[in-house]
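Coming up is one lone chain in structure tokens, specifically the form predicted alone.
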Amino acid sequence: MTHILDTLPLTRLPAPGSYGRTGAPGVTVALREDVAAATLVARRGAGVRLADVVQARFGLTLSDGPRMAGDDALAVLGTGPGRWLTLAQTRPGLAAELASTLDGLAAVTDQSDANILFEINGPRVLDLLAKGATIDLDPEVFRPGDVAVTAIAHVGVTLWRPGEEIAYRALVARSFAPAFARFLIAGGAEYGIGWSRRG
């Protein structure tokens, strides 16, 4: 009998479509390759001023912990002490804008081509992620706005919960995205997977 993994490419992302159980999908996954991303690392002694400028210019609060501020249009995620990941769907020149605005306050590195964003939703999303996650994603523990730099199915991810609904976003290095996709489809086949790509 053919296993679903035997039908998936090893080094490419799967084609859009439905995988596993037929009917309404228990999990939907949308791959986003059109999201601008950049890392911010505060210069020594510039953390307070950096936070003030980001708040004034972008209306976002830089958290000292693993928290998200903003929305799909523009978000900043705390990923470590003095480190943040910024994401934007409507600012293709995000890194250049940040570098200009935050000159002298932070080191800015464009990550737009280095990563792929997975939007993971649906009534069985927790069941699927629990198969590979190394952290507790129970909604009472991993709350809206929480961020984790972790591993899922041995793949490094930046994972966050953007809102009240039980849905997650995972940013994965482009070279590991096919392996992460194989985990999602194979792990979610019993629930049915609706797979799409944008950008």
The other form holds:
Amino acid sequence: MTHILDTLPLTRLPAPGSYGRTGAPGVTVALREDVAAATLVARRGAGVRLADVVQARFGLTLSDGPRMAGDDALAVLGTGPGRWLTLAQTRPGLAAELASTLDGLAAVTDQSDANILFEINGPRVLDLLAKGATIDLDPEVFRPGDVAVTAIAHVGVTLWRPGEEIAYRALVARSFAPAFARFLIAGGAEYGIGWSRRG
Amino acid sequence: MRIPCPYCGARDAHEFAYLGDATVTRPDPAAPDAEDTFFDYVYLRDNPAGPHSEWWYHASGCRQWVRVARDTRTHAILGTELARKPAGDAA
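Taking the form predicted alone as the starting point, write out the structure of the form predicted in complex with the partner chain.
Starting with the chain above, the whole complex follows.
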């Protein structure tokens, strides 16, 4: 069932297709590399002004906790005190735009090539993530808009739940993405995995 | 053991790296008795049975240093606080 992992080089991502149990997939995974990303770190004493400018220019409220604001077009995720991750599907110049807009208020670092985004959906998504996550992902606990910087299957991930749907996004460092992909395929084989790539 | 990170919430201890005693303070290296006070600071530790204050680094989470009050007999966590306030004042 998971013969793919016997022959797939450890450094390569799996090809699009179906893995594991046949039939309707229990979990679908889409890899995206077309998302611009940048980290935002508030300069000392500039937190309030930074939040004001982000609100005025982008219409987003910077959370002081592990929460997200925005949507696929532009999202801001809380990753630590005074630290956020911004993601955008339609702004290839995200980091430059933020750096010029937030000059003096925040340190901006382009992360667009640093990570690969996994969109993880499907009726068995929680069964699969439970095999690797140590945080409580119960839908009543990990609510829409919640963010967690954590480890899944010992791989560091930034995980969030974009909306009401029981579906998740996981941002994984590019060099660890093949290991994370192997976890998803090995752990999800019993549910059937539909695997695709975009961007 | 789960540690309630002030930013991230309850997390498994394996997300953290342990530094140790949070009650010691680095002595003044220019003081005349610096050699003795540094010997104490570097090597000598109390071994309390009960509540203890210690540093943990949330390496797999928010990457902040956390001061944790832990009962060494039961591993009960009595409280946690960030080592420093965020650079962005009340962002």
